[in-house]
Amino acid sequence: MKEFYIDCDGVKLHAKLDMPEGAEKCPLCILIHGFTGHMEEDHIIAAQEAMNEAGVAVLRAEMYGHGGSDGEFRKHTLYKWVTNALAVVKYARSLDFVTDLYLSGHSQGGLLTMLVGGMCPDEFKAILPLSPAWMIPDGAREGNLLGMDFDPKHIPETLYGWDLELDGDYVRVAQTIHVEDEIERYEGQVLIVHGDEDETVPFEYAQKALKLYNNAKLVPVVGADHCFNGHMEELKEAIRQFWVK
(Lines of atoms letter the chains of each structure in order from A and count residues from 1; the text may use other names and numbers.)
(Lines give C-alpha, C1' and ligand atoms only; values in the text may rest on other atoms or scores of the structure.)
Protein backbone atom coordinates (compact mmCIF):
# COMPACT_ATOMS: atom_id res chain seq x y z
CA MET A 1 0.00 0.00 0.00
CA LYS A 2 1.25 3.47 -0.95
CA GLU A 3 -0.09 6.55 0.88
CA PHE A 4 0.18 10.06 -0.58
CA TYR A 5 -1.73 13.22 -1.54
CA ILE A 6 -3.16 14.31 -4.89
CA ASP A 7 -3.23 18.04 -5.60
CA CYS A 8 -6.51 19.60 -6.68
CA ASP A 9 -5.92 23.31 -7.29
CA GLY A 10 -4.03 23.58 -3.99
CA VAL A 11 -6.37 21.27 -2.06
CA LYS A 12 -4.59 18.13 -0.82
CA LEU A 13 -6.61 14.94 -1.31
CA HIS A 14 -5.57 12.02 0.87
CA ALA A 15 -5.11 8.86 -1.18
CA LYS A 16 -3.93 5.26 -0.89
CA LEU A 17 -2.99 2.89 -3.71
CA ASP A 18 -3.42 -0.84 -3.11
CA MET A 19 -1.97 -3.16 -5.75
CA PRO A 20 -3.00 -6.77 -6.35
CA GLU A 21 -0.31 -9.27 -5.44
CA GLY A 22 2.36 -9.71 -8.09
CA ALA A 23 0.82 -7.27 -10.57
CA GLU A 24 2.96 -5.19 -12.93
CA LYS A 25 0.27 -4.12 -15.42
CA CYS A 26 -3.38 -4.27 -14.38
CA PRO A 27 -6.69 -2.41 -14.31
CA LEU A 28 -7.23 0.34 -11.73
CA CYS A 29 -10.44 1.31 -9.95
CA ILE A 30 -10.81 4.68 -8.22
CA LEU A 31 -12.85 4.13 -5.03
CA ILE A 32 -14.59 6.96 -3.16
CA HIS A 33 -16.39 7.02 0.22
CA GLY A 34 -19.72 8.68 1.00
CA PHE A 35 -21.14 11.65 2.93
CA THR A 36 -19.37 11.90 6.35
CA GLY A 37 -17.30 8.85 5.33
CA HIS A 38 -13.64 8.02 4.76
CA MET A 39 -11.46 5.43 3.06
CA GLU A 40 -11.05 3.16 6.11
CA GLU A 41 -14.74 2.29 6.60
CA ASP A 42 -15.49 -1.44 6.63
CA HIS A 43 -17.49 -1.42 3.38
CA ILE A 44 -14.81 0.61 1.57
CA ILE A 45 -12.10 -1.79 2.73
CA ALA A 46 -14.29 -4.75 1.70
CA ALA A 47 -14.71 -3.30 -1.79
CA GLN A 48 -10.97 -2.60 -2.05
CA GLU A 49 -10.07 -6.14 -0.95
CA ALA A 50 -12.53 -7.69 -3.41
CA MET A 51 -11.08 -5.68 -6.29
CA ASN A 52 -7.50 -6.57 -5.33
CA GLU A 53 -8.49 -10.24 -5.15
CA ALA A 54 -9.88 -9.91 -8.68
CA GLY A 55 -6.53 -8.54 -9.92
CA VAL A 56 -7.55 -4.87 -9.92
CA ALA A 57 -5.49 -2.09 -8.31
CA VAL A 58 -7.48 0.31 -6.14
CA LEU A 59 -6.92 4.03 -5.67
CA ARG A 60 -8.87 5.11 -2.60
CA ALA A 61 -9.31 8.88 -2.39
CA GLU A 62 -10.92 11.11 0.23
CA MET A 63 -12.86 14.10 -0.98
CA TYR A 64 -12.92 17.71 0.28
CA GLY A 65 -13.71 17.99 4.00
CA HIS A 66 -13.51 14.25 4.64
CA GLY A 67 -10.92 11.93 6.15
CA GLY A 68 -7.37 13.19 5.81
CA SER A 69 -8.07 15.59 2.95
CA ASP A 70 -8.08 19.37 3.14
CA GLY A 71 -11.24 21.37 3.71
CA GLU A 72 -13.95 21.75 6.32
CA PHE A 73 -16.79 19.23 6.18
CA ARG A 74 -19.57 21.80 6.51
CA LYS A 75 -18.24 23.67 3.47
CA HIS A 76 -18.10 20.74 1.06
CA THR A 77 -20.39 20.65 -1.98
CA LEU A 78 -20.96 18.29 -4.88
CA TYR A 79 -19.21 20.76 -7.19
CA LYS A 80 -16.09 20.56 -5.02
CA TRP A 81 -16.32 16.76 -5.01
CA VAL A 82 -16.68 16.63 -8.79
CA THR A 83 -13.60 18.84 -9.18
CA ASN A 84 -11.74 16.60 -6.70
CA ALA A 85 -12.76 13.44 -8.56
CA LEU A 86 -11.60 14.88 -11.90
CA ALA A 87 -8.19 15.59 -10.34
CA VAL A 88 -8.01 11.99 -9.11
CA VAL A 89 -8.97 10.70 -12.57
CA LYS A 90 -6.22 12.82 -14.13
CA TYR A 91 -3.70 11.38 -11.66
CA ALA A 92 -4.89 7.82 -12.37
CA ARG A 93 -4.44 8.38 -16.12
CA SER A 94 -0.78 9.27 -15.49
CA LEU A 95 0.04 5.87 -13.96
CA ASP A 96 1.91 3.75 -16.48
CA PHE A 97 0.82 0.37 -15.08
CA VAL A 98 -2.89 0.97 -15.72
CA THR A 99 -4.48 -1.07 -18.52
CA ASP A 100 -8.13 -0.06 -17.96
CA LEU A 101 -9.75 2.50 -15.67
CA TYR A 102 -12.84 1.96 -13.50
CA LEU A 103 -14.71 4.19 -11.05
CA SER A 104 -16.62 3.19 -7.93
CA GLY A 105 -18.09 4.98 -4.93
CA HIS A 106 -20.45 4.43 -2.02
CA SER A 107 -23.53 6.55 -1.21
CA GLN A 108 -22.66 10.17 -2.07
CA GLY A 109 -19.54 8.68 -3.64
CA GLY A 110 -21.90 6.51 -5.69
CA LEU A 111 -23.74 9.63 -6.81
CA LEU A 112 -20.34 11.11 -7.68
CA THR A 113 -19.53 7.97 -9.66
CA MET A 114 -22.70 8.42 -11.70
CA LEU A 115 -21.94 12.10 -12.35
CA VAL A 116 -18.28 11.69 -13.29
CA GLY A 117 -19.05 8.58 -15.34
CA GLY A 118 -21.33 10.70 -17.49
CA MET A 119 -18.87 13.58 -17.62
CA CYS A 120 -16.01 11.32 -18.75
CA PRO A 121 -17.79 8.49 -20.59
CA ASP A 122 -14.70 7.61 -22.61
CA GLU A 123 -12.44 7.23 -19.57
CA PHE A 124 -14.00 4.28 -17.75
CA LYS A 125 -14.43 0.71 -18.92
CA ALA A 126 -17.14 0.40 -16.27
CA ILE A 127 -18.52 2.19 -13.22
CA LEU A 128 -19.64 0.57 -9.96
CA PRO A 129 -22.03 2.69 -7.86
CA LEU A 130 -22.53 1.14 -4.40
CA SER A 131 -25.77 2.21 -2.64
CA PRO A 132 -25.69 5.38 -4.79
CA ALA A 133 -27.40 8.34 -3.11
CA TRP A 134 -28.62 9.90 -6.32
CA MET A 135 -31.79 11.15 -4.61
CA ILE A 136 -29.74 14.00 -3.08
CA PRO A 137 -30.43 16.57 -5.85
CA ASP A 138 -34.16 15.76 -5.81
CA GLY A 139 -34.23 16.12 -2.03
CA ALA A 140 -32.46 19.46 -2.28
CA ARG A 141 -35.08 20.72 -4.72
CA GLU A 142 -37.93 19.36 -2.58
CA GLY A 143 -36.65 20.72 0.75
CA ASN A 144 -36.01 17.43 2.52
CA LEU A 145 -32.42 16.26 2.56
CA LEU A 146 -30.60 13.85 4.86
CA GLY A 147 -33.34 14.22 7.46
CA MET A 148 -33.22 18.01 7.32
CA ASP A 149 -36.35 19.98 6.32
CA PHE A 150 -36.03 23.47 4.83
CA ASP A 151 -37.67 25.87 2.42
CA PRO A 152 -36.01 25.04 -0.94
CA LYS A 153 -36.60 28.59 -2.20
CA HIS A 154 -35.20 30.24 0.93
CA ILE A 155 -32.25 28.11 1.91
CA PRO A 156 -30.77 28.85 5.35
CA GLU A 157 -27.08 29.64 5.65
CA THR A 158 -26.60 26.62 7.92
CA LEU A 159 -28.53 23.35 8.09
CA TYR A 160 -28.50 21.11 11.15
CA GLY A 161 -29.00 17.36 11.11
CA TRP A 162 -27.26 14.06 11.83
CA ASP A 163 -25.50 15.91 14.72
CA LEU A 164 -23.63 18.01 12.18
CA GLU A 165 -23.72 21.38 10.43
CA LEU A 166 -23.87 21.86 6.68
CA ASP A 167 -23.50 25.09 4.76
CA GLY A 168 -26.51 26.17 2.71
CA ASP A 169 -24.32 26.19 -0.39
CA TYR A 170 -24.38 22.38 -0.30
CA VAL A 171 -28.11 22.56 -1.04
CA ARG A 172 -27.79 25.38 -3.58
CA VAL A 173 -25.30 23.33 -5.56
CA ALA A 174 -27.25 20.08 -5.29
CA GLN A 175 -30.40 21.76 -6.63
CA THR A 176 -28.67 22.41 -9.96
CA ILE A 177 -27.67 18.77 -10.56
CA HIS A 178 -29.78 16.42 -12.72
CA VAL A 179 -28.29 12.95 -12.50
CA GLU A 180 -30.43 11.59 -15.34
CA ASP A 181 -28.44 13.71 -17.80
CA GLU A 182 -25.20 11.96 -16.83
CA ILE A 183 -26.85 8.53 -16.77
CA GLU A 184 -27.89 9.07 -20.37
CA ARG A 185 -24.35 10.06 -21.38
CA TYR A 186 -22.69 6.91 -20.00
CA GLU A 187 -22.98 3.86 -22.25
CA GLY A 188 -20.39 1.57 -20.67
CA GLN A 189 -20.97 -1.26 -18.21
CA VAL A 190 -22.54 -0.41 -14.86
CA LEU A 191 -22.66 -2.60 -11.75
CA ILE A 192 -24.99 -1.37 -9.01
CA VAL A 193 -24.78 -3.11 -5.62
CA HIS A 194 -27.45 -2.11 -3.10
CA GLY A 195 -28.89 -3.52 0.11
CA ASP A 196 -32.60 -4.24 -0.17
CA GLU A 197 -33.18 -3.01 3.42
CA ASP A 198 -31.34 0.29 2.96
CA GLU A 199 -33.25 2.97 4.90
CA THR A 200 -30.88 5.80 3.95
CA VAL A 201 -31.14 5.39 0.18
CA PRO A 202 -34.23 3.31 -0.64
CA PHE A 203 -33.61 0.28 -2.86
CA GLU A 204 -36.08 1.67 -5.40
CA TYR A 205 -33.42 4.18 -6.50
CA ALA A 206 -31.17 1.30 -7.55
CA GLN A 207 -34.06 -0.22 -9.49
CA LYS A 208 -34.76 3.11 -11.18
CA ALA A 209 -31.09 3.54 -12.16
CA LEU A 210 -31.05 0.00 -13.57
CA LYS A 211 -33.84 0.93 -15.97
CA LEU A 212 -32.23 4.21 -17.04
CA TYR A 213 -28.74 2.92 -17.85
CA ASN A 214 -28.11 1.29 -21.23
CA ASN A 215 -25.90 -1.52 -19.93
CA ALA A 216 -26.42 -2.06 -16.21
CA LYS A 217 -26.66 -4.95 -13.77
CA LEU A 218 -28.12 -4.67 -10.27
CA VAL A 219 -27.00 -7.04 -7.50
CA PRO A 220 -29.34 -6.81 -4.50
CA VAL A 221 -27.76 -7.72 -1.16
CA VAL A 222 -30.65 -9.31 0.69
CA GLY A 223 -31.13 -8.02 4.23
CA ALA A 224 -28.34 -5.43 3.95
CA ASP A 225 -28.52 -1.84 5.15
CA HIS A 226 -26.88 1.20 3.59
CA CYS A 227 -23.34 0.25 4.61
CA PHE A 228 -23.78 -3.54 4.18
CA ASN A 229 -23.25 -4.16 7.90
CA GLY A 230 -23.25 -7.91 8.53
CA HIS A 231 -23.14 -8.54 4.78
CA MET A 232 -19.55 -7.70 3.81
CA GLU A 233 -18.92 -11.09 2.22
CA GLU A 234 -21.97 -10.67 -0.05
CA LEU A 235 -20.71 -7.21 -1.03
CA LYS A 236 -17.25 -8.59 -1.77
CA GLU A 237 -18.63 -11.48 -3.80
CA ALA A 238 -20.80 -9.18 -5.92
CA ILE A 239 -17.75 -7.06 -6.73
CA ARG A 240 -15.38 -10.01 -7.31
CA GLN A 241 -17.81 -11.67 -9.68
CA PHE A 242 -17.98 -8.55 -11.84
CA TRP A 243 -14.39 -9.27 -12.98
CA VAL A 244 -14.78 -13.04 -13.16
CA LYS A 245 -15.95 -13.84 -16.68
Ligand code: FER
Contents of the next structure:
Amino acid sequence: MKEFYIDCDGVKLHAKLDMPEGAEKCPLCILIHGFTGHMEEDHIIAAQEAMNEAGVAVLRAEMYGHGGSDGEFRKHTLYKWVTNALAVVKYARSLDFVTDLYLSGHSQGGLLTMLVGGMCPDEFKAILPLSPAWMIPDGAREGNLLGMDFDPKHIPETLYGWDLELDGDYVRVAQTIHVEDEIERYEGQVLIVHGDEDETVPFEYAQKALKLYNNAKLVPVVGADHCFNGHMEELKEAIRQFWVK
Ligand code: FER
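Just the form predicted on its own so far, so send over the form predicted together with the named molecule.
Now the full complex is given, and it begins with the chain already shown.
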Protein backbone atom coordinates (compact mmCIF):
# COMPACT_ATOMS: atom_id res chain seq x y z
CA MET A 1 0.00 0.00 0.00
CA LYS A 2 1.24 3.47 -0.90
CA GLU A 3 -0.15 6.51 0.96
CA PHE A 4 0.13 10.03 -0.46
CA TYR A 5 -1.70 13.25 -1.35
CA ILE A 6 -3.08 14.34 -4.70
CA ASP A 7 -3.10 18.08 -5.31
CA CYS A 8 -6.37 19.68 -6.40
CA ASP A 9 -5.71 23.39 -7.00
CA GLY A 10 -3.92 23.65 -3.64
CA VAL A 11 -6.35 21.39 -1.77
CA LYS A 12 -4.57 18.22 -0.57
CA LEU A 13 -6.56 15.03 -1.14
CA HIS A 14 -5.54 12.04 0.97
CA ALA A 15 -5.11 8.87 -1.10
CA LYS A 16 -4.01 5.25 -0.84
CA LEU A 17 -3.04 2.92 -3.67
CA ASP A 18 -3.38 -0.85 -3.18
CA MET A 19 -1.96 -3.12 -5.88
CA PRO A 20 -3.19 -6.64 -6.59
CA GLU A 21 -0.67 -9.42 -5.94
CA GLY A 22 1.98 -9.95 -8.57
CA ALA A 23 0.72 -7.45 -11.13
CA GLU A 24 2.95 -5.23 -13.24
CA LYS A 25 0.40 -3.72 -15.61
CA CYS A 26 -3.24 -3.92 -14.56
CA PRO A 27 -6.56 -2.07 -14.48
CA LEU A 28 -7.12 0.59 -11.81
CA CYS A 29 -10.35 1.52 -10.05
CA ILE A 30 -10.75 4.84 -8.23
CA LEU A 31 -12.87 4.28 -5.10
CA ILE A 32 -14.63 7.08 -3.19
CA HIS A 33 -16.46 7.05 0.17
CA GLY A 34 -19.81 8.69 0.96
CA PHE A 35 -21.13 11.72 2.87
CA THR A 36 -19.42 11.84 6.34
CA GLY A 37 -17.44 8.78 5.23
CA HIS A 38 -13.77 7.99 4.72
CA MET A 39 -11.54 5.40 3.07
CA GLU A 40 -11.19 3.05 6.08
CA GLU A 41 -14.89 2.21 6.47
CA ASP A 42 -15.66 -1.53 6.42
CA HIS A 43 -17.64 -1.42 3.16
CA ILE A 44 -14.95 0.67 1.41
CA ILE A 45 -12.22 -1.76 2.52
CA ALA A 46 -14.43 -4.69 1.43
CA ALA A 47 -14.82 -3.16 -2.05
CA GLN A 48 -11.07 -2.47 -2.24
CA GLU A 49 -10.21 -6.05 -1.22
CA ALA A 50 -12.66 -7.55 -3.72
CA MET A 51 -11.17 -5.45 -6.54
CA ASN A 52 -7.60 -6.36 -5.55
CA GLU A 53 -8.61 -10.05 -5.48
CA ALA A 54 -9.96 -9.63 -9.02
CA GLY A 55 -6.55 -8.31 -10.17
CA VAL A 56 -7.51 -4.62 -10.10
CA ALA A 57 -5.41 -1.92 -8.43
CA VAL A 58 -7.46 0.43 -6.22
CA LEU A 59 -6.90 4.14 -5.66
CA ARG A 60 -8.94 5.19 -2.64
CA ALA A 61 -9.24 8.97 -2.36
CA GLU A 62 -10.90 11.16 0.25
CA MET A 63 -12.84 14.20 -0.93
CA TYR A 64 -12.97 17.78 0.41
CA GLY A 65 -13.86 17.97 4.12
CA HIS A 66 -13.61 14.22 4.66
CA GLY A 67 -11.03 11.82 6.14
CA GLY A 68 -7.45 13.05 5.93
CA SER A 69 -8.09 15.52 3.10
CA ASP A 70 -8.13 19.30 3.39
CA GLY A 71 -11.32 21.28 3.90
CA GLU A 72 -14.08 21.59 6.47
CA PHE A 73 -16.96 19.14 6.37
CA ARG A 74 -19.59 21.89 6.66
CA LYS A 75 -18.19 23.67 3.61
CA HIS A 76 -18.14 20.71 1.22
CA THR A 77 -20.37 20.76 -1.85
CA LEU A 78 -20.91 18.42 -4.79
CA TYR A 79 -19.11 20.90 -7.07
CA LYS A 80 -16.03 20.70 -4.82
CA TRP A 81 -16.26 16.89 -4.89
CA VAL A 82 -16.61 16.87 -8.69
CA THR A 83 -13.52 19.10 -9.01
CA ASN A 84 -11.65 16.80 -6.59
CA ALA A 85 -12.69 13.65 -8.47
CA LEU A 86 -11.53 15.14 -11.80
CA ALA A 87 -8.10 15.81 -10.22
CA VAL A 88 -7.95 12.19 -9.03
CA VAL A 89 -8.92 10.94 -12.51
CA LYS A 90 -6.16 13.09 -14.03
CA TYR A 91 -3.65 11.66 -11.55
CA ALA A 92 -4.81 8.07 -12.27
CA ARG A 93 -4.47 8.66 -16.01
CA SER A 94 -0.80 9.64 -15.48
CA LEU A 95 0.16 6.26 -13.92
CA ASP A 96 1.91 4.11 -16.52
CA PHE A 97 1.00 0.70 -15.08
CA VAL A 98 -2.70 1.31 -15.72
CA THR A 99 -4.34 -0.63 -18.56
CA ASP A 100 -8.02 0.32 -18.09
CA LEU A 101 -9.56 2.86 -15.74
CA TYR A 102 -12.69 2.30 -13.62
CA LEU A 103 -14.58 4.56 -11.21
CA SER A 104 -16.52 3.48 -8.13
CA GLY A 105 -17.99 5.17 -5.08
CA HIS A 106 -20.42 4.54 -2.25
CA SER A 107 -23.55 6.62 -1.68
CA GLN A 108 -22.64 10.32 -2.19
CA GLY A 109 -19.46 8.88 -3.75
CA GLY A 110 -21.77 6.78 -5.95
CA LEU A 111 -23.65 9.91 -7.00
CA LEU A 112 -20.25 11.45 -7.77
CA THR A 113 -19.37 8.35 -9.82
CA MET A 114 -22.54 8.82 -11.89
CA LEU A 115 -21.80 12.53 -12.45
CA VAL A 116 -18.13 12.07 -13.37
CA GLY A 117 -19.06 9.09 -15.58
CA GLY A 118 -21.26 11.42 -17.61
CA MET A 119 -18.56 14.11 -17.68
CA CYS A 120 -15.85 11.69 -18.89
CA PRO A 121 -17.85 9.27 -21.05
CA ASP A 122 -14.76 7.90 -22.83
CA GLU A 123 -12.50 7.62 -19.78
CA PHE A 124 -13.79 4.57 -17.92
CA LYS A 125 -14.10 0.95 -19.01
CA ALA A 126 -17.00 0.79 -16.54
CA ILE A 127 -18.39 2.65 -13.53
CA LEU A 128 -19.54 0.98 -10.30
CA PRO A 129 -21.90 3.10 -8.19
CA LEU A 130 -22.52 1.37 -4.83
CA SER A 131 -25.82 2.36 -3.15
CA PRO A 132 -25.61 5.64 -5.11
CA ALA A 133 -27.33 8.55 -3.33
CA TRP A 134 -28.67 10.10 -6.50
CA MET A 135 -31.84 11.27 -4.75
CA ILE A 136 -29.80 14.08 -3.11
CA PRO A 137 -30.47 16.66 -5.89
CA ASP A 138 -34.21 15.80 -5.78
CA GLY A 139 -34.17 16.20 -1.98
CA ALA A 140 -32.41 19.56 -2.33
CA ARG A 141 -35.04 20.80 -4.81
CA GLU A 142 -37.93 19.43 -2.75
CA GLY A 143 -36.57 20.84 0.53
CA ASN A 144 -35.71 17.65 2.36
CA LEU A 145 -32.17 16.62 3.27
CA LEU A 146 -30.65 15.03 6.38
CA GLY A 147 -34.17 14.11 7.44
CA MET A 148 -35.13 17.78 7.86
CA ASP A 149 -37.54 19.97 5.89
CA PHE A 150 -36.66 23.44 4.63
CA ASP A 151 -37.99 25.92 2.11
CA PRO A 152 -36.09 25.13 -1.12
CA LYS A 153 -36.54 28.73 -2.33
CA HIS A 154 -35.23 30.20 0.96
CA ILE A 155 -32.30 27.99 1.77
CA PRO A 156 -31.20 28.27 5.40
CA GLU A 157 -27.66 29.50 6.12
CA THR A 158 -26.95 26.21 7.89
CA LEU A 159 -28.69 22.84 7.79
CA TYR A 160 -28.80 21.00 11.11
CA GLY A 161 -29.53 17.28 10.86
CA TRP A 162 -28.01 13.92 11.78
CA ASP A 163 -25.99 15.79 14.48
CA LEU A 164 -24.23 17.69 11.69
CA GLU A 165 -23.93 21.25 10.45
CA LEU A 166 -23.92 21.75 6.70
CA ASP A 167 -23.62 25.08 4.90
CA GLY A 168 -26.63 26.14 2.82
CA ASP A 169 -24.33 26.30 -0.21
CA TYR A 170 -24.42 22.49 -0.24
CA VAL A 171 -28.14 22.76 -1.02
CA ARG A 172 -27.67 25.57 -3.60
CA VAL A 173 -25.19 23.42 -5.51
CA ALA A 174 -27.21 20.19 -5.23
CA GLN A 175 -30.34 21.93 -6.58
CA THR A 176 -28.56 22.57 -9.91
CA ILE A 177 -27.54 18.94 -10.46
CA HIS A 178 -29.62 16.81 -12.84
CA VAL A 179 -28.34 13.26 -12.61
CA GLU A 180 -30.51 11.96 -15.46
CA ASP A 181 -28.50 14.13 -17.91
CA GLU A 182 -25.24 12.49 -16.80
CA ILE A 183 -26.82 9.02 -16.89
CA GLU A 184 -27.74 9.68 -20.52
CA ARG A 185 -24.24 10.88 -21.42
CA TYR A 186 -22.57 7.70 -20.12
CA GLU A 187 -23.10 4.81 -22.52
CA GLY A 188 -20.52 2.37 -21.08
CA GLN A 189 -20.95 -0.51 -18.67
CA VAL A 190 -22.39 0.16 -15.21
CA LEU A 191 -22.55 -2.12 -12.16
CA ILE A 192 -24.89 -0.98 -9.41
CA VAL A 193 -24.81 -2.84 -6.08
CA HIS A 194 -27.54 -1.86 -3.61
CA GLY A 195 -29.03 -3.35 -0.43
CA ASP A 196 -32.78 -3.85 -0.73
CA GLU A 197 -33.27 -2.76 2.89
CA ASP A 198 -31.30 0.47 2.54
CA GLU A 199 -32.87 2.97 4.96
CA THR A 200 -30.88 5.97 3.68
CA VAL A 201 -31.13 5.68 -0.10
CA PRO A 202 -34.32 3.99 -1.34
CA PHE A 203 -33.62 0.81 -3.35
CA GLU A 204 -36.08 2.14 -5.97
CA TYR A 205 -33.40 4.63 -7.07
CA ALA A 206 -31.18 1.70 -8.06
CA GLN A 207 -34.03 0.21 -10.11
CA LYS A 208 -34.68 3.58 -11.73
CA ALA A 209 -30.97 4.00 -12.64
CA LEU A 210 -30.89 0.45 -14.04
CA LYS A 211 -33.66 1.38 -16.48
CA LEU A 212 -32.17 4.73 -17.48
CA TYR A 213 -28.61 3.56 -18.18
CA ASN A 214 -27.77 2.19 -21.61
CA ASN A 215 -25.82 -0.80 -20.28
CA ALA A 216 -26.32 -1.39 -16.57
CA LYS A 217 -26.50 -4.38 -14.27
CA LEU A 218 -28.01 -4.23 -10.78
CA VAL A 219 -26.97 -6.71 -8.10
CA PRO A 220 -29.43 -6.39 -5.19
CA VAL A 221 -28.05 -7.48 -1.83
CA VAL A 222 -31.04 -8.99 -0.08
CA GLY A 223 -31.52 -7.77 3.49
CA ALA A 224 -28.59 -5.33 3.35
CA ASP A 225 -28.69 -1.79 4.73
CA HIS A 226 -26.98 1.33 3.35
CA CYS A 227 -23.46 0.23 4.34
CA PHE A 228 -23.94 -3.54 3.76
CA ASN A 229 -23.50 -4.29 7.47
CA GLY A 230 -23.52 -8.06 7.97
CA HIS A 231 -23.53 -8.54 4.16
CA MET A 232 -19.92 -7.64 3.34
CA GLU A 233 -19.22 -11.00 1.66
CA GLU A 234 -22.14 -10.49 -0.75
CA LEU A 235 -20.87 -7.00 -1.60
CA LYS A 236 -17.42 -8.46 -2.27
CA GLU A 237 -18.82 -11.31 -4.34
CA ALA A 238 -20.87 -8.92 -6.52
CA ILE A 239 -17.75 -6.85 -7.21
CA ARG A 240 -15.43 -9.85 -7.82
CA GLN A 241 -17.96 -11.44 -10.19
CA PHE A 242 -18.02 -8.26 -12.27
CA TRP A 243 -14.37 -8.81 -13.25
CA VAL A 244 -13.99 -12.57 -12.88
CA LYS A 245 -16.69 -13.74 -15.22
C1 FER B 1 -29.43 12.86 2.59
C2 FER B 1 -29.45 11.49 2.44
C3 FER B 1 -28.24 10.80 2.18
C4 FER B 1 -28.22 13.56 2.44
C5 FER B 1 -27.05 12.88 2.17
C6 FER B 1 -27.06 11.49 2.04
C7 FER B 1 -27.13 15.68 2.40
C8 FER B 1 -25.80 10.81 1.77
C9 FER B 1 -25.50 9.63 2.29
C10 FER B 1 -24.18 8.99 2.09
O11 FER B 1 -23.36 9.47 1.30
O12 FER B 1 -23.93 7.97 2.74
O13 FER B 1 -30.55 13.56 2.89
O14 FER B 1 -28.27 14.92 2.60
